[in-house]
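Take a look at this single chain, the form predicted alone, given in structure tokens.
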Amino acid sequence: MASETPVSVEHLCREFKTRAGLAKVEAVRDVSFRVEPGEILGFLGHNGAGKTTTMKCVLGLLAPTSGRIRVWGLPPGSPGARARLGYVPENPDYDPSFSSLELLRAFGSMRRLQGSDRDWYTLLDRVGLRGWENTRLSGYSKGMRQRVSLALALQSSPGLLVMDEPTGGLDPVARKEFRDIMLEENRRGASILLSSHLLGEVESICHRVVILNRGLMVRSGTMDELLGGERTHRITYTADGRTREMTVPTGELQAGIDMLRGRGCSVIGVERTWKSLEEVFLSATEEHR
């Protein structure tokens, strides 16, 4: 039965056998989260934390060892779920003998989409491939192949985008273009599950974040919850004719001001400060080594 929740993951576990086949490795352990309608959820973790494994389970490319996943209320990989999502892999691997236009034609036909060449030209133009539509992928750079992958993900105007390191290896201009398109799709109503090592990018566009470490979910919450929990204030003051600064936890702000004034200092200003997502990420992962 269809649901309005794009992704629901409950107690997901996924094991792999070692090469010798004598032992099992838990890549993901008891992970639970949801992607809500219209939400951009950042999915963070070191290499090997379980992000890609989880995403492949959501896509139906891997079967969970245990737990339950639903995409729009449907089993992952089912025709109804796939029809409503687009996927941008970290390392797209398409037949290099195809052109980007030929790929869009082939994928559109397989997915029974109603688009024409005119639509595909417009889409390739949108992702920055104007003039390259008929060039073989063998002549494309990594960044250009990423653009093709994004075009294929957007081809069906999906309600859910699953993006695994979509801007890895791109130059700053291309990363901004990708972010702009993600935000445009989100404003259109699409939900996004975004895995990225670029924490500044995640901090700038995501509504909520899930942090994995060694297969475990070690921190999750909205940006305000994650960064607000580390809230501090910076007090600018003068002492002995010199301007200085002091940072105090929010709960100790008034005590800090009173202490400075008691010492004869003049308080010039007070500014709220926040820890960065990078600091929160490092703190969360170091706690669970």
Contents of the next structure:
Amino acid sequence: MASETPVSVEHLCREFKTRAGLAKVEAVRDVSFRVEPGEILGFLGHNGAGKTTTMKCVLGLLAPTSGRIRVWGLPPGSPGARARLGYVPENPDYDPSFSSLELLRAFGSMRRLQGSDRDWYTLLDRVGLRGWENTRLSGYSKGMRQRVSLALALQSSPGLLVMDEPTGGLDPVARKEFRDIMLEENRRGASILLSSHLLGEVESICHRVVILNRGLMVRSGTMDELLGGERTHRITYTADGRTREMTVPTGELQAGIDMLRGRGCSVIGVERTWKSLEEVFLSATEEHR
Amino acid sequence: MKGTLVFGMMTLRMLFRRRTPWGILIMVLLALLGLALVPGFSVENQGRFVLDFGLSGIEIGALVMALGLAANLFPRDREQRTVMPLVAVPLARWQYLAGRFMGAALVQAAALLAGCLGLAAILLARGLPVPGDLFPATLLIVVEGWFLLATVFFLSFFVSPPLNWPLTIILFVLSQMSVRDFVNLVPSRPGLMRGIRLLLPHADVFHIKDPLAHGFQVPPEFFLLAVFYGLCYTAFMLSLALAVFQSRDLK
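Same protein, different condition: the form predicted alone was shown, now please give the form predicted in complex with its partner chain.
Full complex below, order starting with the chain above.
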């Protein structure tokens, strides 16, 4: 039965056999989380932590060994679930003999979308491929192919975007453009499940984060819960020959510094009072080594 | 169904852009080679030899094309990760298989029919009559090619392309053998060998080049039954392929 929760994962376990088939490796162990409507959930972990395995289970590409997954209340991989989902894999390499416009036309037909070439031109323009619509992918750079993948995922205006390291290997400008599109999609109402090694990116756009380590979920929560509540800065300054400290909300940092200088104080240091996501990530994964 | 057709057309276009010209070139070269090899025979023998050699060339072409077209399709999709967005988003796995098969089968059929036309052109160029059954004979080879294609697809879901080639060729050779020849491979176990042979496909039903070369008429019922047999076996191999693909993880 369909529900309004984009993704619900309960006690997911996934084992793989080793190459010889004699032993089993637990890639994911008892992982549970939800992606709520309109939420961007960051999925963090070392290489081999189980992120991609979990994502593939959500997409229905891998069957869980045990546990329960629902996408919009439906089994993963079912037509109803897939109709509301867009997927951006890590470094996809579509057939180089197709142009991006041809791929959009074909995927549009397979999805039974009513879009015309004008819609696909607009979409390609949005992902930064204006002027490249009819060029075969063999002439595209890696970043441009990633943009094609994003266009294909956005084509049906999905309610859920599953993105596996979508900005890995992109230059900073392209990363910023991808981030902007993710935020635009989120404002439109799309939920996003985002796996990334770029902690700054996750910190800047995700509402909640799940951290995996060796297949186990070691930390999860909203950004505020993980980073330590209210975001403030501590200003160290000297006044009347004595060193003092003052804490101000991060948004009012510049105003606080200006106010102190206006009173003749000299600011000697500024530090933030919350932890960075990198610190949280490193401590969470260190604890469970 | 629309998704399958669209994906089939995508596969067709991809294969045409990549490999088909080479496949057709090989067919034409084989046919020309046949033409070049028979200058010394009498007029009657020439016709027989060109037909026999030409249809054999088309049949070998069917095998090579099946392997060349399909052995790499799924492994490449998996390695390049293009199967994931396809299967994860708009296409069911059966649609993926059906679309890929459809595209490859159309390319193969087009190439084999081009070979048939080439053979007819060679016969005409040498002033020889073109038998009326040449087209149905080629059609049977097309059906045999589809069966081989389905076999290659089936194997491609669990063996690598370098292993797919010898396995398919072994099956091709075994499926050409009569029951007696097959039993003679291990004469000490005739019952077992007969049983195994009955399970293996009988590709000899697709060959009417001998009666054709010798000018005998082949009854239409034989064509229909042979086509039906080939299509059933193709559907069976595709069902096996789908069963393997459905249960397969896409890592």
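Positions refer to the first chain, counted from 1. Fair warning: this is a prediction, and the values are worked out from it, not measured in the lab. Think of the rigid core as the biggest set of C-alphas that the two forms share within 1.5 Å after superposition.
Is_shifted L260 between these two forms (CA, 2 Å cut-off, rigid core): L260 C-alpha, core-superposed: shift of 2 Å or more.
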